[in-house]
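What follows is a single chain, given as structure tokens, in the form predicted alone.
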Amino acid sequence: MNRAELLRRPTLEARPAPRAPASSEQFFTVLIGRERFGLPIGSVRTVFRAQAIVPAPLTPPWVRGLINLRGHIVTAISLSVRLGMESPAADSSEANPLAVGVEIEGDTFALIVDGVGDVAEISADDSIGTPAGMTPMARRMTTCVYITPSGILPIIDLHAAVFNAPERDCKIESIS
């Protein structure tokens, strides 16, 4: 095609700009009993089998004890007990429970779970209110709940789950 032919061609209409994708977040999914929960992926460090959990005296019932994780002594926390749920991980007779190593405020903790899933990428638009059927403890231990193709996905509030956070209202608080 020469220059004259290019100039005689009809001009193309401008295409609309593509829609900006909704902001999304990634969560590492875990199973507690038969329920699926999400952990903020930025806090997850490793998944492992907890060996030789040593009971820690004078701790809440959700603290299973202390374990050695790559040369560091970390606190093992049963998420099923913390959430007030029944699950096999709550059974202290389980020899080597599955654990997820998470880092919170510079410290590492082992969260005892029943299973691990994959990474879920979820649009912020898929957030819903906390379902009425959740126990009060589970409501306090979740930051939000998302709708996914496989059902709802409550997101664990790691700070509340690890530290004995005071009870708080589950409504969204405004930032002043």
Contents of the next structure:
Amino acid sequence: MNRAELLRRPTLEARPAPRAPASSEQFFTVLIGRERFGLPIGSVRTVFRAQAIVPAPLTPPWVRGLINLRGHIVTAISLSVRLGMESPAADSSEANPLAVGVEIEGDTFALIVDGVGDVAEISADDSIGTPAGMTPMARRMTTCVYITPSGILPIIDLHAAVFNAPERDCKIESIS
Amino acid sequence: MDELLQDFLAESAENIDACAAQLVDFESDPSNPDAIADIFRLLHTIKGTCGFLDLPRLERLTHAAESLIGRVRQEGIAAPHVVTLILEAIDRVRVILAGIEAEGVEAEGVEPAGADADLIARLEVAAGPSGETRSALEEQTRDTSSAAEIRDAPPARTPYQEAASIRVSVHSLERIMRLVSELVLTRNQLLDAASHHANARIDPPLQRLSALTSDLQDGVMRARMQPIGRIFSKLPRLVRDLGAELGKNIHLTIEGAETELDRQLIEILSDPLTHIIRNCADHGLENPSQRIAAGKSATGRIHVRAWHEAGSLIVEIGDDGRGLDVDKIRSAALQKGLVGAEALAAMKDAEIFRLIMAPGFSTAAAVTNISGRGIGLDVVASNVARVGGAIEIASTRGAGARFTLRLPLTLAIAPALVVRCAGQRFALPQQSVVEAISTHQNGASRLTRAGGALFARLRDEVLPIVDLRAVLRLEVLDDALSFNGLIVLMRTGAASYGLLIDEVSDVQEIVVKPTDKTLSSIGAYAGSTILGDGAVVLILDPSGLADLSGLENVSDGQPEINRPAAHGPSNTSLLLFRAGDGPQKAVPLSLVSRIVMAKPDSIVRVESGLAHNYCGKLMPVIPLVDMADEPERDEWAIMIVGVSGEPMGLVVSSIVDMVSERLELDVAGGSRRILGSCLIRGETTEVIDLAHYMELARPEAFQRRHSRKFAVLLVDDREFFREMLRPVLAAAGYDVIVAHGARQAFTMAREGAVFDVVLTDIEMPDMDGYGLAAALREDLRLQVPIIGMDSYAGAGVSQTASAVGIGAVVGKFDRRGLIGALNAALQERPFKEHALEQRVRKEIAA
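Could the form predicted together with its partner chain be given as well, to go with the form predicted alone?
After this comes the whole thing, all chains and molecules, with the earlier chain placed first.
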């Protein structure tokens, strides 16, 4: 499945993830800053331009606010802030950012990204775990890192990215 | 799961609830053959279906239970242990049913494993012809005709024959509701879009669509409605078990079981209801011996009543027990540090009652199994508040307490106020909104700051303010006191406060969508919604906002700010003011009900001194400053004191500030006008003696050493006399409460009407004055003086009158004698210390 196909998928309709052979998995790649990350494809529902994000006061800094996604209210989360790659102020510059709709534990969330790529099919053998060089924040948000022909691909832990409380000592710095 | 089995489970659960209620009915009235016949029939139905569905364990058990009920039915007597046995059997049936539901498999043999042989054996023994239950006497009295009855075939008709209704799964009803919610939203958006472009072809069908959508919404709402009887039916059993556990006889009456409300709310209401009833049974009702000693019947009464009122559901739970003990609540609240001493002293009884719903409150000396674990009522209060409801508590010492729950009829779609604050819109559930008022009145801000917190003066209240900007950290106001916006008066279960916002932009019906975990954990939001213009707004949670801003136990204008412990409860909020030259003056803030600015020409000279035209009434004022010294002044500040009853004003030059300080009087006052002086912010400050000025301004009230007017309960069945006597009494300085007859008077007294003396006609139909006096004295243990009126009374009190506690009998047309008797009766009362004086003392002592 490529990006064009994904964009045509019916919005917010739960569909079982396509069963890939046990040894390989599919990931939806997104760009955050200039870096590539993978999202578990079974959770991805739609890609859209976020309109009119309403701020939600008192939420953690990576919660950009609420969006009306075709009659559904979803919480928008800035992945760049969540991964500690950008400060919240720098992230809010774009009014209608690109967002990926993902379903986590029955709720839909919009992950704000800087770009979307293709679906990557990766063999489980290419995993290198979470390398020691990553920041603690990035490590907590990542399930594992794969080596692909086009570079390394960290896979985002959606549950951790959306629900887990931050640790106080997290500093905003690049993970590279 | 098999659809048939599922239906059976649902229906049986209902049957069992109904069955338990009937059993308790029967126990209290063993001569009621209808109740037992119903129980028999219901159990029989379950048994019959068990056989059909191949549930042998259940079938054996219900068969044994049915036999025993059959026995009881034929004998017409349910011994207590038989009732217990039957209830035990029904409990077992319930467990088995729950087990089947939990298994939820299509396989055969779905019944959970377990042995009922012991229970069945006991049921059989009790039901058997040589059963131990039967006394020799019963054996003898049993005649042949009743023996024949036992062989009667059980009635073949089933209890549920309403072909007019069908079972619909909750799931599909919820789905329809969701779709309707979406439809309402879409309709709103369409209307919003159409309002910008008038179109003759589209508008008429759009109007029709709009009306149909509203009808559909209403229809689905109704389909979701269920009679509250669904949870009421569990109560008889609960009360019976409580009675057995506590060793109390309790009689439960239920009214309004047919009242309908949203099923979602029924579920939310279930726990609070159970808890309040436990509370009534455990804390409210006395032991039988105590009740008899108090002159009540040994059986305590609990009543549960439900009705609709103005778009809300009201559930009232009351008992005729000892009532709430104000002093006990006071000391417990103090001991647990729930409220400061000075705030407590200023609280009215109703506010003190509300403290029992504060977190961590429990007055029970011993922790019992039923209640008294210090959890519960606060949870009840917060659960009710979460759904936009409120609880009121009324209580009469010795006569019982009453809890009144007010709930919205539905949760899914609610009217809301859309407000704007710092450029963002928010929705406020209208259920909690009382009114919205401007921050400014006559060019002056209502806002004021004391002890780092904002307050607003509103009529007679000093209202704590929640600054929405600050709570949500939207932005910081440079100068909140000069902020020009709106104060929305919010009332939730535990708190009432003013929410400071910019403006109200709309009132809309909104579809409440629950928030996901990232937002619900914050506590400030009750959900979110999409407005007609497609924009998302957050719905604010009124009680959550109060929690976030540290407001606790705030009610009726007696602010109690959650102070840090180090601050100590001994701080007193003081109002600082100036009166002419001389040192700065202070008065405890809690004694000042409000401050008004008055033009010199609104202060007039009357016979007894000066008076201010206040709300159309002349209120006595005392100048603390020589007003003639400043003839050019165009405004004076008047502090109004006298919280309930007769207000008076003190004219001062200017209000300086409100401070929260430890009040330590350094020098005892040399004059009657001041209590003493102290240093506040390095400046010598005189704390004035309000009681002294009270005495000057209201000598007659002060002479009675009472800050409140005496209230007379006037009871007369004839309108002519009521109308004649009411102005006579009012002119003599009494507040008059009128009852049209003895029964109404009794009901008013029982429900907590406050009066100091009863003036009743002797001759009345139905219940006469003697009967009323006897009822008030004996049933309600009322100690107030009772004066009788007779058309042709001579001097002296008849023996009949004094026997029932009537202190005097006067002639109806003898006005002078009437007033004289009232004054005499009230003089005899052991007066409490002047309430105001008492409060001043407490404030100073603190």
